[in-house]
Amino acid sequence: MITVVGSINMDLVVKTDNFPKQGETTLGTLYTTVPGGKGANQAVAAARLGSAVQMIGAVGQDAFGTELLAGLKNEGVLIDQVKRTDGTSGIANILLSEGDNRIIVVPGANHSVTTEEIDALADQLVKSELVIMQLEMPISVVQRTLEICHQNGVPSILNPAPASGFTTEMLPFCTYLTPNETEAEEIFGENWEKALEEFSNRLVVTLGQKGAQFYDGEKHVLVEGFPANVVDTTGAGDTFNGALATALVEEKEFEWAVRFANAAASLSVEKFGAQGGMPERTAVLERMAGDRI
């Protein structure tokens, strides 16, 4: 069983033509919902692609929360410990323009999960084979998961993101570390790469449609990206995530778990939506060309 503790939105989404300087109003060709967050991303793309998984959040007792949870079950993710509190769920606002996009997330609920939560839901973390974490929670929140998994042994995946929220405290305590090339940049600074080779099969940086590069104790590693044809890039990072737990907790070797969660996100980009186009296993094993999990 993979246990996500992370965010749960509703993603508002408009697609322009170009994106409005500061102060400019622009015409959208497009606006629509789609559930998101990162959290429930990375569980919706594991699950797809045949984990056992369940998610460990917080949404609002509003209609987008009765429909984010819908989602979620659809997916066949475990919702038990999702809980629903007073006010809003967490959105974010996604503009499209050009397949890049920018976000605000306003996190709402899921600033409402505490350490004494975490600490009930203790059980429930040790006995998941991985455990994968991003920072659109409390900092306390990730740091205590974090912890929790440590101290029992339990693998975790971080994807630092937003690269913001991460503090150097949390480095000893996750197994994988998950940064873009940005956030590698703003936690280790503009020489990442010498990070790589202090966190050898630990660090994996991905850098888009280039792939993704990790140390592996001997040399540097560039795992090459899959090429694709761009429509929403949203939800790339998160399908890489949890693909990459998905080959873990499958004990695949690094390389091929890393070569997996790249062939994975590079599906997820040729659909609309952060969860639209997250693919299937079979999918990810042609575009492979070939391997076999």
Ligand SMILES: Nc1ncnc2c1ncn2[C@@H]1O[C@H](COP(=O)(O)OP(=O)(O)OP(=O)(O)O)[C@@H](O)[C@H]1O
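All of these numbers come straight from a predicted model, not from anything done at the bench. So that the term is clear: the rigid core is the largest set of C-alpha atoms that superpose within 1.5 Å between two forms. Positions refer to the first chain, counted from 1. What changes on going to the form predicted together with the named molecule:
- When two forms of a protein are overlaid on their rigid core, residues whose CA moves 2 Å or more are considered shifted, and Gly276 is not one of them between these two forms.
- The two forms, fitted on the rigid core, differ between these two forms by 2 Å or more at the CA of Leu30.
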Second form
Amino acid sequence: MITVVGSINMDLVVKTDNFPKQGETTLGTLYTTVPGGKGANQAVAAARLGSAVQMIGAVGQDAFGTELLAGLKNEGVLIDQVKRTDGTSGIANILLSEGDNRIIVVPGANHSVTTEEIDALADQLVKSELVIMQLEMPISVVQRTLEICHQNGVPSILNPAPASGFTTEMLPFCTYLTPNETEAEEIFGENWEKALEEFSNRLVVTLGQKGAQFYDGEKHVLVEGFPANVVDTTGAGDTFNGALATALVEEKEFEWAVRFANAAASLSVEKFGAQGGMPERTAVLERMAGDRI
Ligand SMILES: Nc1ncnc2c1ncn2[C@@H]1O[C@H](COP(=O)(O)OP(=O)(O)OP(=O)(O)O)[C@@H](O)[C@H]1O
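Alongside the form predicted on its own that was just displayed, please also present the structure of the form predicted together with the named molecule.
Now the complete complex, all chains and molecules, led by this one.
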């Protein structure tokens, strides 16, 4: 069982030809709601690939909360440990205009999770094969989860996004760290490639269409990305993490696991929405077998 301790949001997407200026009102061309939140996205990515997944987190008592839980359940993600709180579910208000975007995230229920609640769920963490976290939850909750995993020998993946929440105290506790290039720079500075050497087979930096890079103890390994017909790259990183977790739980060799994650993420960018394009296992294996499309 993979346990994801993370955010569950409703993405409120508005497309417009013109962003409003201060004090201005403009017409939009589309409004849609899509389930999101890095935690939920990564849980769905792993579940679609065949992993048993449970989610720890929180949604509100509002209609979005009901819809978000139903969506996760429909994907086969266990939601027994998702709390419902008073107040609103987390939302991301996403304005899109010609490839540009402006996003406001309101954490809502996600930030109601406490370290005491994590302590009370320690048995759920301890019995997990792997635990995934991101940084959209209270930092104290992430730190406590990492500590419990570390103390009990449970492997963990920390996807340090958004990187502003990262603290170096987290480093010794997480098994794997999966920043994108910008986050790697924010955490380790311009010389993040040196950090790969320090955390061999533990630190993987995702590089967009170029793929992902890690250090295997002897040399730097660039695992090339798979070419894709890009429609929407939202959720590429989340698919990568869910797929990496799936392969690691299956005790696949590390380079193979990263290649599997690249292939899954390359499929995810070919459809709209973070969860919309997340592939099933067969499609990923086909892409890997075809090597290049
Ligand atoms: N244009 C692309 N074509 C093919 N694969 C891609 C593309 N963009 C991203 N990927 C895949 O997704 C992985 C994660 O992408 P990236 O490094 O951009 O992370 P990210 O910034 O967290 O993504 P996002 O924020 O868009 O979800 C990459 O390692 C790669 O495997």
